[in-house]
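Next comes just one chain, in structure tokens: the form predicted alone.
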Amino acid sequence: MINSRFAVAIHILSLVASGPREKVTSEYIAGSVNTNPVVIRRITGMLKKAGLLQSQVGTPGAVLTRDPGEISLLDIYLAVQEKEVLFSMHENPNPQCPVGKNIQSALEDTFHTAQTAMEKELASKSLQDIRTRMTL
């Protein structure tokens, strides 16, 4: 299931793209997101690991590694959602029940198609597209 990490990651990257490096600290971002700076540092770490953000020890703030137009929403999604899928199957349905025995195979293709469609849509949108919609 998608949680708020994805939206927060987009928020973080949008702030980094729009502000001077020294101003956009984890405390500043946390104030904008309205969350704890620890949450921001955790997600920022994921974005750094994915190669979307860069920072230097002893220097406040961070910078994008690419132009906002070159960072797709899929890049961001994959950076923070780890190996999660959009739709999860419940485990161990009752094999003695005609529905329980067949529900997973009946849903598998539909769930996969929906996941693929979502990823295709995210790949077609960039961080800059989101920033433009916010008039930044």
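Throughout, rigid core stands for the largest set of C-alpha atoms superposing within 1.5 Å between the two forms. Numbering follows the first chain given and starts at 1. Quantities reported herein were computed from a predicted structural model and do not represent experimental measurements. What changes on going to the form predicted in complex with another copy of the chain:
His112 is among the residues whose C-alpha shifts by 2 Å or more between the two forms once the rigid core is aligned.
Form predicted in complex with another copy of the chain structure, per the form predicted alone context:
Keep in mind that what follows is only the chain, not its partners or any molecules around it.
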């Protein structure tokens, strides 16, 4: 199961996109997400590292680095996921066995295809799409 950082990150970015800069502090965001401000800052740090938002010490709030329509959900997903592979593999299958010898490359390929299908779907939706859906 994929962690909730992805969901929280979308929540954060939605608030930053909406709010007047002065208001969207980690404290304020934490109130909306219903968690601790440090959890927000941790995720904000990841989003910042990925180049999706800007902020600085001493200055309250944060701003997006580009238009919400130009931020895909895949951008956000990749920003908060440290593992680049979705499916785990078992390590060191027995190379003496025909199955053990070949299973990894077979799975690698298959898993990659499945992961790509999901990511393609995420790439097709933007932060703006989420915002639009919320204001309906």
